[in-house]
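A lone chain, given as structure tokens: the form predicted on its own.
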Amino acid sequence: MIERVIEVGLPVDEKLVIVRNRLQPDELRGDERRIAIVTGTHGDELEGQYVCYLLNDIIQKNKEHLHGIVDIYPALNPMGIDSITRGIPMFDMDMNRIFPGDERGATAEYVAAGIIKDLSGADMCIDIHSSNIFLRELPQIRINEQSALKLLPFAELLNMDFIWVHSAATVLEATLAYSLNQIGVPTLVVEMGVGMRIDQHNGQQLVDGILNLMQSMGIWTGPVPNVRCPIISRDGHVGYINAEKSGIFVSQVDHLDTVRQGDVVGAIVSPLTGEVLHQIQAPCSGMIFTLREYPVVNEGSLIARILGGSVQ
């Protein structure tokens, strides 16, 4: 059942329309649990695009397995999306920083306000992120880790490579899952891929990890593939490489791929002069879980980061 979140007037005749599509039993018994599947913040995120049509394809196709509500948020950002805008055209700031919105707020921030009340109530929310143009992410969540003891166990589920808990930042008091944990409703933030790119693997990959968190809330009761065991970690096991130089770089590494400190990960190279202007090496040992895809980089432009310390 396709239904308006919310639609708000724009200039020349035009309309912003949010929609969902509800998807439930034919009969409702009143105590079904609800699941609401996020997506489209960002209109240069198109993973959870992919992720929104297999999971209604299969949820359509057994319709007998669904035993409770499944609401499926395709477009927060559909002005974005239509646009390959990462923010919101024409009012020119990043979505996932103006929540929990205000109902008497400025255009952006009444709309920030509709969803949040529209997605009150839900059992649980999962909030589909992809990278940008210029960062390839290996499938993750990432928690708050103040909300960390509430969510793991959720997130465990959910059939992703490992759990990032980070720590707080300033910025993330506005954004949507956390607006959402504030109210009661658990939210899990899920980062892969890259920015106007869609990898199927992934998009399977995070289907069977919903498909499973649903069974274990009672909503599915459809076969659902075996998941994996995700690894865990926190900030201080985290290695960030930045570019030291200015210029093309060029990888010698691979997601999943395992480093030593000290190996060479890549080069920064000068297509002018033909020189290598810096090695890159592992600043710790670890696991590649976030390369560089966009070759042309300026100093200080992020290269990967490498999972490694102590891990659960």
Given for the second form:
Amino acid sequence: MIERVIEVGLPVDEKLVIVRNRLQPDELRGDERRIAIVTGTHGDELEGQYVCYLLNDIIQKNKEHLHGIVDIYPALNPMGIDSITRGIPMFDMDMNRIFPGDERGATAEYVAAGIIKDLSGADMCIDIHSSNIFLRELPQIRINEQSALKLLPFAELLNMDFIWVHSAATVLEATLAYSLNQIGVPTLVVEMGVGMRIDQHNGQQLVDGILNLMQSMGIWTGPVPNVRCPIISRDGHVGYINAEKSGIFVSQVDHLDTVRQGDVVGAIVSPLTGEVLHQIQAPCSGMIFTLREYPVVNEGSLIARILGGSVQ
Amino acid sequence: MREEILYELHSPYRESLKVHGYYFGQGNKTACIVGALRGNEVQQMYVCARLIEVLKKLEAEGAIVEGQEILVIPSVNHASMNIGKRFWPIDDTDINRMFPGYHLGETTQRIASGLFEKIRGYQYGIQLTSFYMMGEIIPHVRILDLGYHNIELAKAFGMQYVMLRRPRPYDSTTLNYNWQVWESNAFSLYTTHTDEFDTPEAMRMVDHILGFLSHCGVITYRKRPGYASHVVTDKNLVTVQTATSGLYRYFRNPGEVVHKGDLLAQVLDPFEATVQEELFAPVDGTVFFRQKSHLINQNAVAFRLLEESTGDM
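Since the one above is the form predicted on its own, can you give the form predicted together with the partner chain too?
Every component of the complex follows; first up is the chain already shown.
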């Protein structure tokens, strides 16, 4: 059942509409549990689109196995997806920095408040992101350490490679996930792939995990593939590589490669002079779970993250 | 006056971004004034430019009090200003959401860190900044309620309004917040104009800043009489939202006094120009904020009115 959950009139003959597809058994008992799949907060992150499609397809073809409510929100920022804009067009702030929103605020804040209202009461929410256009990410779940105790058991069911329990930056309090967790909707943030692209393998991997989680919640009784056991890590085990020079990054490793401390990861080169401006070495040993996709870098641009050890 | 490059960032395809600082006087780190952290903050940069112009004269006249140092930074993000963007050219991040910065972090974290290294520790931190909603706002000084703010000091700018605001989560990475954490008295000054400069308003802001510096014993300056500031909070503001969308025709400007029932604006059908909605003042008050765009969404904040006889906590 497709519903228009939020509508805001735009100036000329159009509405901003946030839609939800509710999948539920033909007959309801009244005590069904509800899981929400949300994505498209950032208009340049598309991995969630394929996940929503796959999940819709599987559930609708196997409706006899559905014993709860699955709400699919493919586009929390439809104008952004439509215009290949990360944020909300005509609004300066990142949509994932304005939650829980404000019904008396600017349009984006009004929409954010409406999203929270519609999601409140859900038993679980999966918030799917796909990095940005700059970085490729290993399929992972990110959990604020304040919520780790409660969320880790659910996160382990989601068939992701990695669970990153990160420290609680105050600014993250303005995210959708934080706001939902605060009002009692357990919410897991998934990051995978790279912006503006869809990796079907990643999508299938997450859908398997969502079905596994749904099964554990009593929402799904259909077949579920075996899921992997994720690596769980805290900030102390993540090493960062940032560009020390501005130029073009040329990688000498692949995403998910294992490197040893001192190995060459790549170089920053100058197209104008032919110089190698900076040879980049791994600051620690481990697996490259984040790798830069977009070659133009300024000083400071993130090149890679290594799971294994921190840099002192 | 001495000019210094406070921070430099090399670019692969453009000239380096150089953050210029203008120092007046010598001695204790007393007052730091920061202009455009965003690429559209032209008025903020212009106010600093006019301030530098006046401070040069004051310094030549010996009006900077001995042992006091003033630093003015007209612009930090002209890399964006030169290409018509508000935020950082490559990744669209906001430098004013990156403080205190991280010297080994991402580009805008490094810019924030490099800048903050130079500007922390000043007794008074003054940032000329802009509002997150597109529109025009009444000039005012804003302070964050972190428990150690100083309202009386904010009144020394002589501006009509001092707004005291409780910090929201995203405020924790702003310059104002971090200045306060590092024990500076921090003030954000809002101007009506942002992406275009307005000389009369800029000169009034310069006068407010000079009046403040004079009050704090940093300069000797015969300040013009300012306002006895009203202290207000978000609770004193009444929001007027649209119920429809379309062409937006407004009749009132920031600073104007309105009475309950006054017509503030109309929303017109975009194809037939018929009036779809009229927005009236719900209370007696002063226009604090007004949407500027000629196209308006449904549920948009069209006006914020400062309700009469409220304020002063």
